[in-house]
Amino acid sequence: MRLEEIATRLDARLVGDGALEIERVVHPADAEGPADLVLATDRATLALIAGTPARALVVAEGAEPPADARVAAVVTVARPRVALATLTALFDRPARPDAGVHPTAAVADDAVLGDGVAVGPFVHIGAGAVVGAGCRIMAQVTIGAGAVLGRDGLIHAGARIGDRVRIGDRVIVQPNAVIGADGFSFVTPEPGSVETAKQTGRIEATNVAIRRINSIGTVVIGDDVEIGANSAIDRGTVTATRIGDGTKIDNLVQIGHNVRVGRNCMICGNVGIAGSAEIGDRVVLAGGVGVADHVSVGDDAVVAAGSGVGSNVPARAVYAGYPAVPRDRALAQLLLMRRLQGLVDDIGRLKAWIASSGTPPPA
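Please write out the structure of this chain alone, matching the form predicted together with another copy of the chain.
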């Protein structure tokens, strides 16, 4: 693609040779020549340009391209990460099975595949499943009986879509993700250790018997959702676990039974959301956050990495800490912690002063 066309797509200013034919978008360390469009949108990458064979650069507004005679063209963008979204769409090399159904795939007679569906090797599609037009089902995927997938999905290798799970349009499921495993739901016939600990602070009963609560519900996933590698979304007990349109879920995320996640949320890696929690719209849970069962997190809330949400978080709040509290409070506590030694010293001096004042010290 010609550089001038790329600049147009980026809605960016181009100075220099717009006729360069670009074949790759690369990091400065990988630059090989004039067919490479080199990303130098921050100070660190900009500093790497000198000495490379980079000819065409993308830089951020306000940045000076280095005084390097070899640079033939500079594209200046306002928001580099937005430009990156456009560039990586232009130069994407998506996973793609061969067209049609691979001869090794096992597709149930009554499964329905839409137009243009590609099914890779060793895929199993169960009885009555429906796969929407344009879906790409990579190798080794299993799609359970009665599952329904919308249009233009991309289900990567080894992903497991359980029976009766419903998935919207343009959903991406990364490798080995599991959608529709059974919820972790058990009960002791008599009140057990956790119930008594919650009531009295002590263990007054033991879990001698455990009964399983089956998960007869399902999982319903909206449009434009992405689910990361090795993540798991359990089915609901009697109703559905729900993930709203546009929500993005990173790798190794656990979402328990009956959870409802709203639209356009960002759920980062290693997050765990326990059963029946409610996550609003546009919520951001940073890496490693834990959310307790039955808790709700309001719309547009942001929870910092590693926090433990044990009680409800209001809309538009920024929370941090374990247990999570408003971030200002969490930061204030951290600063107070750092003053503890000073407090100890102050109190020691006060006691010494009192002792030296001739009055008997406090008992």
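Superpose the two forms; the largest set of C-alphas matching within 1.5 Å is the rigid core. Residue numbers count along the first chain shown, from 1. Computed from a predicted model, the values in this text were never measured in an experiment. First, how it differs from the form predicted alone.
Relative to the superposed core, Asp345 shifts its CA atom by 2 Å or more between these two forms.
Now that we've seen the form predicted together with another copy of the chain, could you pull up the form predicted alone?
Nothing else is written out below except the one chain.
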């Protein structure tokens, strides 16, 4: 691809030879030849480009390549991360299996496959399932009975999509994700340890038996959603667990039964959302956040990594800590904790002074 075309796609300023043919986008340390386009959008990478065999660079606004950099062209971008999204899309090498059904796949007679669908080895597609046009189903995927997948989806190897799950258009499911497993929902015939602990703060009963509550609901995934590897989204008890359009879910995320996640959220790795929680639109839950059951997180809220959300979070709030509180309060608590040792030392000296003098200190 010619460099001038790349600059146009990036809506970026190009200085130098736009006729250069580019084959790869690389880190400065990986540059091997004149067909490489080197990303040097921060100080650390700019410092590495001296002597690079590449002839073209991408830099951030306000940055200049070192004087000893022997390059023929420089592309300047306003927002490096946005430029990275465009560049990685231009030079991606996605899995594109040929359309058709692999001979080892098992597809129910009444399943419906749209135009151009590719079904890989050892896939199972259940009775009455519908797979939209252009979908790519990689090896060893299971799609349950009555499930519906929209157009142009990509289901990576080993993913499990349960019965009656509904998935929108252009959804990407990474390897070994599970959508539509039963929720973790049980009850004791008589009030047990958890119920009495919540009511009184004490354990006043034991769990003599534990009875299963079946999950007869489903999962509904919107358009343009991505679900990370080894993540799990449980089906609802009698209704649907729902994920809104455009939401991105990282690896190793657990979303419980009856949860509702809004549009364009970012749910980072190791997040756990307990049953019936409500997550608004454009929410960011950073890595390792835990959200308690029946809690709501308002639109545009951001929760810092490792936080434990045990009560409702207002819209447009920034929360942190365990339990999660407004960020300024969480920082104040951390500062106070750092002062505790000094306070303990002061009290020790004060006690020693009183013991040695036999009289209280002056006011």
